[in-house]
Structures are given as C-alpha cells and as structure tokens.
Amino acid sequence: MIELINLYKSYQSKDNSVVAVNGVNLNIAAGNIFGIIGLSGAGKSTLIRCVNFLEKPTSGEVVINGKYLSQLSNSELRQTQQKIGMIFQHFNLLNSRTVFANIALPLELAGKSKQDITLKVNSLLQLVDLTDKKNNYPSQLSGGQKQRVAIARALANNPEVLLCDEATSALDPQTTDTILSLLKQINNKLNITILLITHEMEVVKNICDQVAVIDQGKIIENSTVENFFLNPQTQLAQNFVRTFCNEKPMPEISVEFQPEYSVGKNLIVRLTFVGDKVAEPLVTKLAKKFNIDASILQADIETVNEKTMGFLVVELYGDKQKTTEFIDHLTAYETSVKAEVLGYAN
C-alpha cells in the first residue's frame, strides 16, 4: 500500500545542510494502523509530510498503491493527494467557517455539487458524532471536537490513506482516548490505512498494529506492536517501553546491583508476559520447580492493542545453577515470555 524507498530529505542553509530524513525504508500494508514513534526533532513530521509530497523528498521514492509519486505529473499528483487525508496536531480549521463548511471545503475544491456535498458532510458529521455542532464555529468547540472536525474533513474525499501528524498531542488524556477510539473505528469500518507519528506510547499501545522507531532521521527498529513491547531491540525502544510501564530506576526500589555474579548475590530479572501467560502463576510455579524463592520488586499490567501484557521485575534467591536453569527454561520454552537479566544484588 505505502512503500518508502531509501527516502532522504535535507534542508540547505547558507552554512550547512541538515538531514531530517536519512535513508528511510518502510512497507505499510493496506488496512494497517502503522505508528512511527520518536523523540522531538527525530524527523517524524518531515517524514510524514514527505509521504503525501507536502514536502518533496530530496531523493528516494514514495510509492502509494503502485504509483511512484515523483514520476506523476502535477495533475496526477493532485489527484493522488486527494486520496491521502491528513490531520494535524493543531487542527488547522478555518475560524471563519462553520463545522459544516470546514468539512465541505475539500469537496468544494474537488468541484462536487451542493447536493453531493450536503449528503457527504452530513454522513461524516454522523460518523464523528458532531451532527448537533454543524452550525458552530471552531471557537465554540473543545479541542476534541475540533479534532473530530479535522478528521471528518480529512475523510471527505474518501481517502485510501489517512496521515496523522501528532494528532492527539494537544489533547488531554481522556479526549485522546476518544480520538484514538474514533480512528480505530474508522480503520475498521472504512478499511483506511492509517500512518501516524507520535511521541506518546499511549497512542502506539491503543491502536497500532505495527510500529517503527525513528532517531536522527533513521528507522532504527520496526516490528509488530506486541513484539515491540515484548522484546524491544534498541536502547531508545527499551526506554520508551520502560517509561510507559512506569518502571522505576533500581535505586528507587532500594536495590543496587552489579553486572557480574559473585557468591551471595541474587539475580534480578525483568519478565514480560503476553496473552494468557499474564494470568498464570508462572513465577511461583517455576520457582517451586527449580527450588528457588522469588520476590517481586515491580509489577504492571497493560492492554496493548487489545492484548494483555504483564511486566515484572523479580529478585531470585538461590544458587547460580538453579537461577540459570530458571532463566534458560523461560527462554527456551515460554514463547510468550521475555526474560532479561538486569544484574545481581545483595
């Protein structure tokens, strides 16, 4: 559906060149909700604006439904862009237009008849639950309502792709949840491919099927959301997951540990569970099997894209052979459990 091939975007100033997107390669399947997460300044916004050629890439290709955007004529590019909706962090509504007129704008620009515009706008108002606000102006709306208008406007031309540029960053947590729920509903009902960028793990957790991590313009990790939480590969991804799971630094839980084993030290291990394993007393069961004791230092349970995931930090009491057997068993036989040794403590 969407393919990015060796995509670069740089900006030239008098003194130097700044590379915002640095050799990005991505494949996004039709109907997926694909998230790109990164810190501020990582290149997220530039990347998503290159997807619909609001920013023309310096080099590389953007391919949508088999069309190479760089090879299209201006008229062909405009037609393709009509099938790519976009919503922004700050809504970008026209304050002089009513809710109805804001949603109608893309249809007017496309030359649709008044009757077609009325039918389409009314159906979109119903979809985003704003029928009673159709004659209001943006200044009379809450932040969440403004974003609903922006979503409806982005859907006006029946797009195949919806791009979301930090669409929930300006909203409170409760409103964020309602907007994410609406995007999920739109994805399910209309089978629209959604590409969103964010720095919020809550967004990735709630609605994404796939997630990529961007850092300094490069994609450094790309996986399913489940695997992202279960087995983050890069330090940045690990930091995102641990922050999201409210994992405290070891000094805050009164444990100081060292990287190497010595006599009298206890193993500290981080365990991540997914699906049915979350409800199993797995630690207790295996502790009995391997004749060791376990103390839970931290624990959290989250729902990640409708799947339950559990996160534990555990201190294991026992000799090195027994605790090693415990970890080896988890690694070899428990496919829905990730075990990561953090170190050894007093």
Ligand SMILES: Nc1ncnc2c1ncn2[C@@H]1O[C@H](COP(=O)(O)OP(=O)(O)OP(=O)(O)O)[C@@H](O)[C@H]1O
Second form
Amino acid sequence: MIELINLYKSYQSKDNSVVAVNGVNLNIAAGNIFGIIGLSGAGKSTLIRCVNFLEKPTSGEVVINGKYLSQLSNSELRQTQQKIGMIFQHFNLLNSRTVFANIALPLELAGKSKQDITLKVNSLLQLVDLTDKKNNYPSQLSGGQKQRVAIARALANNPEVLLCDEATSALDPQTTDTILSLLKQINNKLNITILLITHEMEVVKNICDQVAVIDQGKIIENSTVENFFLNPQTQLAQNFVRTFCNEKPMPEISVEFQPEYSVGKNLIVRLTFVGDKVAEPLVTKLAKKFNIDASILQADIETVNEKTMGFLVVELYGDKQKTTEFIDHLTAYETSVKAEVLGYAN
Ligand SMILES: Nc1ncnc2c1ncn2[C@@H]1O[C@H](COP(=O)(O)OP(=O)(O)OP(=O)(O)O)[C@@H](O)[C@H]1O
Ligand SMILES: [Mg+2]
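Having seen the form predicted alone, could you now give me the structure of the form predicted together with the named molecule?
After this comes the whole thing, all chains and molecules, with the earlier chain placed first.
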C-alpha cells in the first residue's frame, strides 16, 4: 500500500545541513495500523510529511498503491494527495469556520455540489459523533472534539490512507483513548490504512499492528507490536518498553540487585509473555517442572493490539543449576516467553 524506498530529506541552511530523514525503507500493508515511534527530533514529522509530499523528499521514492509520487504530474499528485487524509497534534482547524464548514472545506476544494457536501458532512458528523456541534466554532470545543472534527475533515474525500502526526499528544489520557478507539473503528469499518507517528507507547500498545522505531532519521527496528514488546532489539526500543512497564508501581522490588550469584541469593528475572498464557499457571507449572519455588514480585497484564501480554518480575528460589535450567528452558522452548535476568537478591 505504502512503500518508502531509500528516502532522504535534508534541510540546508547557510552554514549547515540537517539530514532529518536518512535512508528510510518501509513497507506498510493495506489495512494496517502502522506506528512509528521515536524521540523528539528523530525525524518523525518530517518523515510523515514526506509520505504525502507535503514535504518533497531530497531523494528516494514514495510509492502509494503502485504510484511513484515523484513521477506524477502536478494534477495527478493533487488527486493522489486527496486520497491521503492527515491529522495533526494541534488539530489545524480554521477558527473562522463552523464545525460543519471545516469538514466541508476539502469537499468544496474538490468542487463537490452543495447537496453532496451536505450529505457527506452530515454522515461524517455522525461517524465522529458531533452532530450536535455542527454549528459551533472550534473555540467552543474541547481538544478531543477538535480532533474529531479534524478526523472528519481528513475523511471527507474518502481517503485510502490516514496519516496521523502525534494526533493524541495534546490530549489527556482518557480523551486519548476515545480518539484511539475512533481511529481503530475507522480502520476497521472503512478499511483505511493508518500510518501514525508518536512518542507515546500507550498509542502503540492500544492500536498499532506493526511498529517501527526511528532514531536520527533512520528506522532502527521494525516488527509486529507483540514482538516489539516481547523482544525489543535496540537499546532505544528496550527503553521505550522498559519505561512503559516501569510506569507501573512496583514497591516490592525496591531491593538492590547484585549482578553476581552468591550462596543464599535468589535469582530475579523479568518474564514477558504474549498470547493466552496466564501468568500464575505458567510460572507455577514451570517452577514445578524444574523443582524450584518461584514467587511473583510484580505482575502487570496489558492488552497489546487485542492480545494479552504479561510483564512479570519473578524471584526464583533454588540452586544455581536449577534456576539456570529454568531460564534456559524458557529462552529455548517457549517462543512467546522472554526471560531476562535482572540480578540476585536476598
Ligand atoms: N523546516 C526545517 N528546516 C530545518 N530543519 C528542520 C526543519 N524541519 C525539521 N528540521 C530538523 O529535522 C530534524 C527532525 O525534525 P522533526 O520535526 O521531523 O522531528 P520529530 O521527530 O517530529 O520531533 P518532535 O517529536 O519534537 O515533533 C530536527 O533536527 C529538526 O530540527
Ligand atoms: Mg514532530
């Protein structure tokens, strides 16, 4: 659906040049919700703006539905751009226009008749549940309502792709959830491919199928969202996952871990698992098999892309050989469980 081939974008100024997008290759399948996560300044906004040629890449190709954007005439490019909706962190609504008129704008620009516009805007208002606000002005709306207007506007020309640049970053957590469910609903119901960029793991966790990590303009990791949580490869991805899990309080394990084993110390491991395995039976079953005792110090169960994921910290009582066998078994045979030694504690 969307293919980015060796994409570069650099900005030149008098005395320096910044490479904001540095050789990005990505393939985004139709119907997917694809997230790109990165820190501030990583190149996220630049990259997403290159996808619809709001920003012209310095080199490389953007291919949408088989069309190379760089090879289109101006009018063909405009037609293709109409099929790519976009929403932004700060909504970008026109304050002088009512909700209705904001949503109508792209239809007016596309030369639609007044009757068609009224029909379409009314159905979009229903979709985003804002029919009662249609004659209000943006200044009279909450942040979440403004973003819903922006979503309706982005859908006006029946796009195949929706680009979201930090669409929930200006919203509180509860409003973020309602906007994310609306995006998911749009993806399901209208079969629109969604490419979103974010610095929030919550967004990735809640709605993405696939996630890529961008750092200094380069994609350094790209996987399904379950695998991203289970098995983050790069330091940056590990930090994202770790920070997300550590936001949950874990008072029980405030002890200092020792890196080396010594007699009388117990092994502390972090277990991450995905799928239908439930924390307690998994740990007790395996502990029994290896004849060791285990206690769960911390358990956090999350729904990641509609699948259950568990994040556990477990203390293992038993001699070094047995606990090592236990860890080896988990690592070697349980593909949906990841074990990571945190250290030893009393
Ligand atoms: N128009 C521009 N002119 C010059 N440099 C730019 C321009 N736009 C972006 N940059 C630079 O490109 C790099 C990437 O910026 P970008 O806005 O894409 O990052 P970002 O990941 O979206 O960050 P944030 O999370 O803060 O929004 C930064 O170093 C930025 O200073
Ligand atoms: Mg940005």
